[in-house]
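Take a look at this single chain, the form predicted on its own, given in structure tokens.
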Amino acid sequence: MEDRRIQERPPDAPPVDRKVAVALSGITKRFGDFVAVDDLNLDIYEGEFFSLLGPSGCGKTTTLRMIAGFEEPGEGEISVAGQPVQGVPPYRRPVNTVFQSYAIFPHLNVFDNVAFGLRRAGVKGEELRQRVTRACKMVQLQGFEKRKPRMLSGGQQQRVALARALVNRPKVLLLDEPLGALDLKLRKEMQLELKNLQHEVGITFIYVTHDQEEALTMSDRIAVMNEGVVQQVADPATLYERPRNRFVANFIGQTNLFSGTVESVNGEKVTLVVPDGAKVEAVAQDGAEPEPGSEVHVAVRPEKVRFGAAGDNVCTAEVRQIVYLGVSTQYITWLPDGRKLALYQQNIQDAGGYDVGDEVTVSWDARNCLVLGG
């Protein structure tokens, strides 16, 4: 059987020089027979914006339940700030969490429900006036301190959730898609706000989401998570541009994957025959080998592929659908082989428009279509 397993440091990896909030060693979590983390290996730095991203059901929050202490993996080791946590509750490990549902109480107004835990923890007076004030100030929530929740709009609730996390100065600020209650428009308002913010307290904050784009706008490295395995770990643009396998280029982003057998290979340049007998010029992606003969799949992203025959691989197909999307509009073609071709064009004053039904000429270059691993 495949070992599906993946360890955390491929060769897009940053230099090993900063210093280790979170380490996961080895983490396995099952509930009965079901597998929810599998052998997990992850190192998340200080002072990084790190997101498990991947479907529902893949591990991701499990994993950020077994760092905040509410679940404890069956396999492996949890450090947070070089301490190992197991068997630590949750209110002594030094990591916040805010939820999805904010977790506000709804009888107390702003000022005590970001003093809610520092008063638990014994701050009182002058400092714990001045560390509210600090943390209303931060999410910008001055002057609200006496509002009651019912009177905050989502978003404001959110950031007394936030206030109320980071007022306690925790070592790692947990997050579990904490704007998905929002609306489309300001939750992407918040995801930039939550940037700034992290930038900003330096603190290390680890987020769960299925939103990909979410998880690109806001992260410094992603983990892509897939029935509890991290399939790969990246900064935004590698996961993107570089993706090592079919589950990480579909999910990431839109995607035109197909098959086809290796007829040659010249270095990093992979020469394939697709069912139709085409040939199409692809790279192997850092550390690939594929062999003549063998089976491959290849992507290309649609905004890599143009009209006109300007690239290495060009081919005719006819104009299936058309979306329009503003910015650019999307053309869904289909190949002589019944293949789906995905691509797009900016909406640029000088751009030709296309009718469906019209057949078309279109080209992509070798060094945007990867091969792909399993």
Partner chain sequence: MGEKGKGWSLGLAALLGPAAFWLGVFFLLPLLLILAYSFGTSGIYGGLTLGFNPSNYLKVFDPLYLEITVRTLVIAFINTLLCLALGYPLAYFIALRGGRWKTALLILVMVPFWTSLLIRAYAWVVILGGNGIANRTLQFLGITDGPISLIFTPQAVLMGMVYSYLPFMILPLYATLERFDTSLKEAAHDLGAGRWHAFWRVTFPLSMPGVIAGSILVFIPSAGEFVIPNLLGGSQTVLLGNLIQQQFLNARDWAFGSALAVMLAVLLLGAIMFYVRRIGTEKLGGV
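Return the structure block for the form predicted together with its partner chain; the form predicted on its own was the one displayed.
Here we give the lone chain, stripped of any partners or molecules.
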């Protein structure tokens, strides 16, 4: 499954030569006194699979609706394909949306749903028929053209919504939690399919989701949002390996967090003292230099912690809980001062038999232990 995350483009290749499909600069949106989106700055590149990720209510849909033209930002400017779109109504923007509720026209059959946008654009006759048929085929709906939406399953309706948007060849496709209503298995299938489809058509996708796993598997880049504020914009690997702050570290995957006081800083290396007096070796974020004496948080991923004493940070702990996960086993251990530390061990052969209550030595390397900002 992990193979799916194979990068189509090298993640750290600077996207200097790529054109910006959607530029959001200084976007703020208020509903009354409530700030739904706060000073948002994003450049989304052509052909990119870009995700907006964050918990429910963090302003993802609002951001998408501003790009589509259903909401006007209070402050800031949005450009699509280099053109400012302020005041341009939704029906004149070169974007299409796959709505969270699908919003399929219930009185039209699949063909007429998919043909809706083309007809508005003046496409007629044979070309119309061909393009609609091709779009239906692309989402595996051939043969369903005469069906009414109510005779389709959730997954099929989802495909209609997708075909109806893609058939117009928009510059940018906006997708608002399009897989949210599907069951897990279908969702996994559709994730793959969507990703392939995006690759095929080469259209910029802006994908909204609250599911971090979904965002990680599908996206070229992800903007993690919380309470209307972008926390970090990065490719999936960077987000996972180098979360900028506690929110991102917690939201993406599982993590062990410690807080402590910075004792010394030596270039990238940071030594801090945790409340029980033990020392933890960690590394600072790129470019960040923690002040000695300041309070900071550090994070280490459970799979970067191992049994044994071979590491920069070594401590003893007591095994409290063992969860068998198939490919790996999760151990929840308690450090002497009562803090929890989770670690994963790969289930290679039948290694590592620890039991609840065992005293164990655990260790991790400084380079896997990141000082978090904010």
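All values reported here derive from a predicted model rather than from experimental measurement. Residue numbers count along the first chain shown, from 1. The term rigid core refers to the maximal set of C-alpha atoms that superpose within 1.5 Å between the two forms.
A.B. asks: Answer yes if the Cα of residue 238 shifts by 2 angstroms or more between these two forms on a rigid-core superposition, and no otherwise.
C.D. replies: Not so; residue 238 is displaced by less than 2 Å.
A.B. asks: Answer yes if the CA of residue 254 moves 2 Å or more between these two forms after aligning the rigid core, and no otherwise.
C.D. replies: Shift at residue 254: below 2 Å after core fit.
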